[in-house]
Every structure is written in structure tokens, then in C-alpha cells.
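First, one chain by itself in C-alpha cells, the form predicted on its own.
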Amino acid sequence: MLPSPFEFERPSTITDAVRAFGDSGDGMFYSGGTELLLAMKLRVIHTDRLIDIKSILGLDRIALTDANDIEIGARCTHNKIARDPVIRQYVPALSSLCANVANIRVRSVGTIGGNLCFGEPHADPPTMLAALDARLVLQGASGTRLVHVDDFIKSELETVREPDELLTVIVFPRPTGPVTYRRFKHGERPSVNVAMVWSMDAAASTITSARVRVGALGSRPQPLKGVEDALRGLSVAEVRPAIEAVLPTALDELEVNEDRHGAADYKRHLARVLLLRNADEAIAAGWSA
């Protein structure tokens, strides 16, 4: 099936493809396509004008500011981040996990943007870096806002994102203390992902505060709050106990769909299992900042 016709716009910068979408509320930003023209294909989805971004300079950026923050321009594909050098040394579990996304054909010409605005409740990069404590530069016809990844997706299939908005940078600190994900999937989406992130003190030894984020249990990855406060102040020796102590509680305040992957009670769990072991992966790397 072919989509409905529509006009085919490519913008060579920023302000073009803002400018491109107009008044018609009726545009649609686009890089990689892998969910967006298969759904127009099946007519899922309909839009009168197609804005193509990939020949905006800048989008495919990845860099260690001087701010110590790591930045991923919204076109780099998942292989580009898997490969690329800044984010091997300093977040190795998101190089993993982006060359471990969906399929070949997905990894390749797939945009972390693209994987963000789409709202796929069952998808990797969301929790990572939620986990991570990543914000989002969005750009429009208003002008530019910061969004953290915990506050931009807010149910299925639906963000903060205005239609007009491009998101253009993902921003994060660079991590100071070990960063793990682990994930257990049907075919190519995550049945359950956890991502945990622990900010340390290397001189005491401690944590000084951590991030935990659960996916796929229900439209939005959600924090362990409970977890979180019980690590903080730790010496990793401590962590296992005290994560055992207050996970029960923790997981049975989540929100959790019960769907083709799994019963509350499974998906539980699962998400259970995975963070424990994440836990045990950052104690025994021995890490230090």
C-alpha cells in the first residue's frame, strides 16, 4: 500500500524546518522513518507535508561539553551512538544497548529522536535516559525549551512535543558513578528494561544519590523512589541488602498494563530480577569516580 500524497520538504537548517512546517498544524518532521513511513504506508498516519531533516548540519553531533555534560544530536542513529568513542568511555551500557535496538535495519537508519518522539512505551532508550537524568532541546515557532526525558512522554504513543517543535539535542552529565540496563523482551521490544545510575563519592566510597527507572510496564518509564532513597549514602556493600529490604513495596506502587507481554504480577517480577542484577553488575565492577 502506497501512502496518501503529500508535499516533500528538506530544510538545511533548524530554522528552515520550523519555518517549513507553517500554519497548517498538518506537518511532520522526519529522519530515519522506520516507524512513521511504515505507519503512512499502512495509512495509519496521514500528513499533507513531509519534512525531511537529514541535511541539517549539527543533528549527528555527539560531544563532551566543557560543562562536563555528554550531548547527542537527535539524528545520530542507534550504530552511531553503539560506535562512537565519547559514549564507550563514559556510558558504556548505552553503547550496549543501542547496538543491541530492534533490528539491523532499525539500528541503522533509526534516530534516537525518532525512537524518543515516537512514545513507544515498549522501547530501550527511554528508560536509559530517563535513568541518566537526560533533558530534551526542543526547538519551534516559540522558540526553544528544555524537557527532561522523565516529563516528555505522557502516555502511549503521545509526548510534550509540540507538532511544530524539533527536537534537536539530547543532554545528560557525565555519569560519576556506574551506569547499568538490563532489559528482557519478546521479539524486538522490551517486555521490562530497568536502568540504574549511582552518583558517587570516591573519596567516602558512598552513593550520593541514584537513579532508578523501570520501562515497559506501563505507557512511561517510572522512578523507584523507594530504591532511590534507600541507596543514598551507601557503601556498595550495603546495596544489595538494601535494595532487597524496600524493592517489594516499591514495585507494588507501580503503574503496570497487563498486555500480550506479560501479567502484573510476571512483569513485576521480571523488573525485579533485572535490577538486582543490574545491582550486582555495579557492585562487583568495583567502580570508583
Second form
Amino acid sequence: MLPSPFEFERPSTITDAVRAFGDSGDGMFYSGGTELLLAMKLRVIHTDRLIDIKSILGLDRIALTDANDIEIGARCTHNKIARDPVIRQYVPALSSLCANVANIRVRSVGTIGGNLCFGEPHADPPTMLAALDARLVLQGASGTRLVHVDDFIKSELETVREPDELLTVIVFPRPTGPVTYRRFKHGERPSVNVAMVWSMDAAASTITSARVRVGALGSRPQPLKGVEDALRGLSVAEVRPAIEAVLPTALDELEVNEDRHGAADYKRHLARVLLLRNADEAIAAGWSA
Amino acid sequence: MSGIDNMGSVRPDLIEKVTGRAEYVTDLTVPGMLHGFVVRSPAVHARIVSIDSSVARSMDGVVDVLIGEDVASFGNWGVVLKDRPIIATDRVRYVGEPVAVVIAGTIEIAENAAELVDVEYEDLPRATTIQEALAEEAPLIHEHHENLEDFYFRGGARPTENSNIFHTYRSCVGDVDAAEAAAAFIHEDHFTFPAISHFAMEPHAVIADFRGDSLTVWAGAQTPSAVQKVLSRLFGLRLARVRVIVPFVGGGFGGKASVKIEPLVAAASWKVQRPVRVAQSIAESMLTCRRLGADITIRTAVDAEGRIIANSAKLLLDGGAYSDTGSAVATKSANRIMGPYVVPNVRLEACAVYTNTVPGAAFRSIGGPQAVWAKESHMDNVAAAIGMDPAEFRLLNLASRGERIRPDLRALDMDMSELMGRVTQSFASEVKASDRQERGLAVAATDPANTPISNAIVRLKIDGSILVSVSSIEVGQGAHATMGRIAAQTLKQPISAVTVLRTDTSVAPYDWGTGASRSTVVVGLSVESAALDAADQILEMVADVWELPRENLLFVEGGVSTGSEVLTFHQIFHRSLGVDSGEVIGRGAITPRSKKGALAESPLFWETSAGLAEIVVDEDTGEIHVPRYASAADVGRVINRVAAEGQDEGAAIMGLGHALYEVLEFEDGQPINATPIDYSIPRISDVPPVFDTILVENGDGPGPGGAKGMGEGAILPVAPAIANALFSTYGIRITDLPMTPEKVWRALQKRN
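Counterpart to the form predicted on its own, namely the form predicted together with the partner chain:
Below is the entire complex, every chain and molecule, led by the chain shown above.
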């Protein structure tokens, strides 16, 4: 239960980090290590070089920008996000999600960026960030690019990030409606999770658009298009019957893996339960613009 | 004075633990020590075609690689059946079986080199479940069965030749067939129980130092004398030349009982003639042993009044690839499925079966959770079928104090209706948490502590300080503090005067081992008797030297009262011996002949428990919450309340794990969740918010001051109590553990 030998570097700038990577060709960025070190100890991941990004300043910033975007530095720990005043004010559901990720050890040192980059399907943050329409800033030797969370995770434990690209910031628009998240877990990781984000019109009476993501069922968070379409233009009072009408079909379209977390029909059912509970919470929240 | 007493009443081991000074095996370093890393079989059942360790051996820092052919000549070992090689030689029988040990200067080098050991396997037909192992064309996992009679337990195994059944136990009382023919009602149920990991915080860790014809082993072993005996026989060493030292142990629960990786590590040390340490990870320990799974059919016949007139049960236990103590687990499961009931006609059969999975082993209340899960779920089913309240049905059929559950077992030494009353009362007295009646009850009576063989040495020093030497291990349960307290109380000295020595077979006298809830009673009695022997020697000196009648002499703190004055131990030794030095050595021995044979009958006492659970089910998800639980046990007398309650609570929460979360899963023999990440045990947040522990004390046990053993019973009622609450409130009967949300949800769907 010890990792195979590796070199260790601790650059202090993003440029150095990316360059450090370029020198070796087989390195990995490392921050909290709650997934990576475990996998290295189990020897399912081998790396010649760990590039510790904890000395890079500015990667753990959380801010609301002038453009009304919320930016979260990739190196923010779950605990930091959970306690951050900006997140608590504008996205309390994300704050509480982060306050309940995994266990206290993971929350203390594990980072949101590491969580995304590991691509573990049974994880809390990706589903929520996908529903929030978050974009990820990836910085590599050949420049910087922006990728939507929806496009970031390719499949189980696989993302579009090039090995020498560093995820630096997560950006998403400040929500203009209720944000809800629920998960079901019986064990260490969530079996199913559902995040729902409504954008309300200026009068706070009509849903102008909705984003719904179901996570942990397939290899990555999946949209519930049918529900999103049905919610568009609805008043809050019309939500529940509208969802119930389209939900069976929408759920049937989901890719569901049968695994230790349950059989497909059960997990689809759980997605339904969580979504309806989210809807009830969003309705009860009584959004005001 | 009271301040000193208070400090003295804090368990010394706890102070060492919270200050980080307590030493476990992995804290120890032996000069010249090397590190071993075990290469394990990825195959379920396979012939080993070849092992090439040359590349690993050539790595810098690697000293040697142990493989089967190095030690095949030593033969097999076992504690009931001699079925286990030191390390796989020609064949592997489960995923995780050791096939090589890489021995190197550091643990890092050993682990890195382990990846370079090249083993070629050729798959053999496998039998990975009880059903597969009992099938007509099943491959034989062991071709021959060699029984070791009276080696570890009294008796041995009863294997069936040319089959995978390595033990069958039968017990019949009366005439079940005739009773069933006359019965008003007969009900039969079938239950299953999974393999469960011991999941001790400290995995198995052993240092072995082979030097010529002697061997020293540091191990977290629950039964050091068994380790000593097995190593002595296996390597042809004199018992007195095999020394087993047991530092603090971070949890055992049976997973460190009998013998586990000690022969393997000893062989590694033998190979290199240097001390070798193997410290497993939790994941490796999950592939070392586990609780036996079970498949249980149980049938009850009742008369028109609801009295049970016949009971029969057939229990099949999944013993894994090697028998270890699985035969005893099977026998006990049959005894423990009877419960605290009077039934005139009983037919019990239990079989332990080899499968190509991790070896089964003793685990807290061996065979008990399997049996009681089936029995107490079944009791509610029978009650429902005949339209009786389940508590009334139990009360009607309980054995009373002094009544025998079975003619060959000691009469019941407690009042089960009192325990049932106490848990019910606990719920009633609680500030009304809810109006819910979502409750389930279960009770259990088990037969532990069947080996009344123990020795103790108590030495009284000239300054009144006391050394206690026993072979009991300190595994977190507080045994050493208990032994110290018994010595102090017997000699009327403050607890702070007593030191209990760490377990070391070269110093401590023989004891059978730490398990089966026996230490407080059996070892406690030997400590009491050793303390009395020491006191006797002191009183003898005083009577002789001071020429006083013995009957006027009394032990008091610091010395002996003659009636007119108090002689300090100093004065007594000084005047008696002529110099200001010396000690008396008290020896205490407990055997089946002790106490005029009163300890010979099995069990020494009944370990009993009652549990009442309140549950709330999220019917949308199937998740069970347990807001309230009450646990009652008759423990005779409490010696250390905090420790005793901790044992009871720990057992109950372990039972909660069995009930709701835990299963070591195999898919066609491949373990699929044998890591601490994928295997779930209860966390502090899962503990019922209202949890009441009731310890009934009537001072009527066979141990010191009327104590009975405890610490295992509370694990038993939890799962059936929760299942019975599900049954009575939600109308669903779960028949296999754990009761996962998905199972509950499916049962609710089926009900609707």
C-alpha cells in the first residue's frame, strides 16, 4: 500500500507547473491527493512525477466578478467552498454540497478541481457544476482554453484535459433562480445525484430556462432534456405536474450502469425521487429577484 | 486521596493510547529487521504452473523471496483440520492467498519488487458458493481431511470424505417428527447471511525472528498460546523456545484469534535467518479472514396455545478456502439458533463447507449473528402466522431461570423476561420522541467461554506494589485493567498499586486465549486465586513470625492488620526475611476441576441479550433509519462500567453494521469490495441518537464477584430487531443481510 517511486516538484507559478510537466512527459498535477494518492497506493495509477500545485498563489480564490460570474479557483478545498461567504450567499446549495462531500478528511484537503479532473462518476460536484453551466479554464503549454463541464468529462475516469493542461478556474453565471441538489448514498460515494438550476425572469414568476443534471448513473452527468424543455416558460405553480408528465420518458432516456450501487430500475427510480424532492424544495424556496 | 483514586481508576492503557505512547506491532523495531511484502493470488482456484522470482530477487535491496517449495517440507498446519500450507505451493484456493513473500531492506523495496514476481496460473474448476461447493460435480477444494482432535477446541471436526463438507454437527432431542405430526401449526423459513469483514482498525502485523532452534514472534494475536503451539509443531521447535509477544492490539473481533499470518512470517524469517516484519494493509486483512456466510432453514411447530413443541434447523456455513475455526463456528451456530426457549423436541444440523473464497474465521459471538438473525426473524413470522403478539409468543416459550434449553448444556442462569421488560421499559420511560410503534424486538442466549483453563501470577512487592502476569491480550476491551482491578480488590490495595505486564509467553503463564467472552470470568478467576495465594503467603509469614492466630489477620491498604496494629508489607518482609527485600509470588490456576468441578459444565455462563429497535423507513428510497435502540444484557456484575458499556455499545453498533451495511462481496469468487473505500461500516452519525445500554447485575455469575463475561451478546439482536420492525410496521420480510435500501425498496414494491 505504498506508491511506486516518483519525483516530486513544487512550482510556484502556473507557467512553471506546466513547464515542469513538459520536462518529464509523464507527470501528474497534484493538490489534495485524496483520489490520486489512494490510486497510486493501490498501484492502479503510476506516475514518474508529481507536480504539487499547492504553492501556486491565486488558485484558491473565490469571487463574484463584474460580469456577474462566480469564479472558484480549482485548488479550493471542499471546506473552503462550503464556508465561503460568496458561495453561501449566491449558491447555498453548492455550499452545503461541499460541506457534505465524502468525509471530513477529504473535505479538508481535497479540492474541487481535483474532483473534476479525476472523473469519478460517483461524485457530487460534477453534477452540480454541470447544472450550473460551469466552464473550466484549462491552461497548457499551447495556451488557455475554456471547456464546459458537460463536455469536460468524457467517460469514467476520463476527461478532455490534456495531461499537461492545468485546470485553474471554474466559472459559472450567478444563479438567477433556485438551485437544488440532492444525492442518495449508502456507502462512501453517491449512488445517484440530481441537480436542478432554474433561471427566473425579472419578476421572479416564470422559469425562463432550467438545467437538470443527473449524475452517477452513467459515466458522466446527464441532462434531463425532457424536463428542461417542459419547465421552460412555466410559472412555479405549474412545475410539479409538468415534471411528472415528462419524467418517465426523460428517465428512460438516461444511460444507467448497473453496479454495486444498485440495479438500473432502482437507480432510475431514485433519480425520480430526488428530482421531485428538488422541485418541491425549489417551489418552496419562493425565489425573489 | 480521592484524586489519586480517580487517576487510578482511569485505565492505564487508555492514558498510553491518548498520549500516543502505546506500542502496537508496527511501532516496534527489532535490530536487523527486514520487511516482507506478500504477493497474493489473483486467481480464484488455480494450479501454480511456475513462479519466477529472479527479477525481483535481483532488485537492489531485495534479500530473498519466499515461495512455497522453500517450506513445503514443513507440511500443513491448522487448529482443527490440518489443511493449510504455510504458503501456496502447487495450488491457490482463493483470491488473496499468499504465493510469495518478497523480503527486503525496506517496505518500499519489498512492495516494488513484489510487482516483479511472475506467477503463472492454470485455472481449475471452482466452487465459490455453498451451493456450488455442495453440487454433485463440485471440484474438491481439499482432497483429504486431517483432523486434529482436541487441539484448539475440545473435540475436532467431522469432515465428510470426498466432499467439500469439512464439518457436520448434529444434535437431536426428543422426536421432532412425532411432535410435528401432532402440531397445530408448522412454519418454515429460509434465511441467508453474508460474509462480513472483521475490519479491525489495526490490520494483521507480525514480526518473526528465527534464530536456530528458537523463534520469537511479535503479533497482534488474540490467542498467543495457539500461535506458540502451531509454530512449535510446524517448525519442530520446543514450546519453551517459541516466544510470542503481544503488544497493544488495535481490534481483533476474532480476526486475530487462532493463528493467521504468523506461520507465513516465521517462514520468511526462517528463510533469511533474520527478523522479518509483515505489516498488512486493511485491504490485505480483508483477504485474510472474514465471518462465515450462512444459508439457514428453520422450522417451528407449535401447539394450539402457541407453545413451541418442535424446532428444527439446518445451517450451511460458507467456510472459505481453509477451515481455520469454521467447524466450531458451525457447531456454535446450531447451539445458538435454539435461543432462550424451552423446546422439548429439537433437531439441529450444521455443516461447514469449503468454498474458493477468503477463509472463514471466528468473529464476535461465533455463529451467533447468523443463527440469531434467522431464529429471531423466524420467531416473529411464526407469531404472525398464529396471530400472536411476538413478545407474548416469546414470553410463553422462554426458558426460565434454572431451566435447561438442552439437556447437555448448563441450565439458563438468568431471566430473559427481565431483559425484555427492561428494553421495553427503556422505550416507555424515554421522553416521547415520537408516537411511532415502528418497533422490533429480538433476544439471544449463547454459550460462550467453554474453555476453563487459565493461569495467572500475582507478585506482591515489599512496598505493596503488585505485578499481574496473564496471557490475556489488551485488544481495547480493557482486559488488563480488569485483571489489575481484580488483583487490587482481592488484596485490598489501591488500583494504582497494580501493574499488569504486557503479554509475553516467556513470562506469562498459559491461558487458552482472549475470546469467547471468557477473560473476565476464567482469567479473572485465576487472577483472584493467584492474589489469594499471595495473600496467603503473607498471612502465613505474619502468623508464623509474629506468632498470631491467622483468623485475626486482615489485609488492609499497605499491609496487614493484626487487630491491634497494622503491619506494613515492609515490616512483614523485613522481619520475616531478615533483609529489607523480597516478594511473594502468588499462583492461580483454573481448570475444569477447579471450584469442585463447577466450571466443567458448558457453557460457563449464558451470554444473553435483548434488543429493541425503533425504525423509520424512507419508503421512496428504502433507507432505514434507527432513531432509537435499547440493548440489555445480564452480565452478573459490572467490574468497569465505562468499559462494560463500551463493549455492549460497540457490539450493538457492529450489529447495526451487519444489519444495514456490511457484506464482503464475491462475484464468481472475485472479491469486489475488499477495500476500506468500497466496504461500508457504520459511522458515528449512524449510531441511533437515543441509545440505551442496560446491564443487569445480580452478582450470580461464575466470575470474580459474580461477574459473567460480556461484549459479544449485544451484536446479536440488532439485525432481527430491525427486520421485525420492518415486518410489523411495513409488512415486508427481508431474509438476507444487509438490509440495503434497494432490498427494502424492492420488498415494498412487491408488497404494493
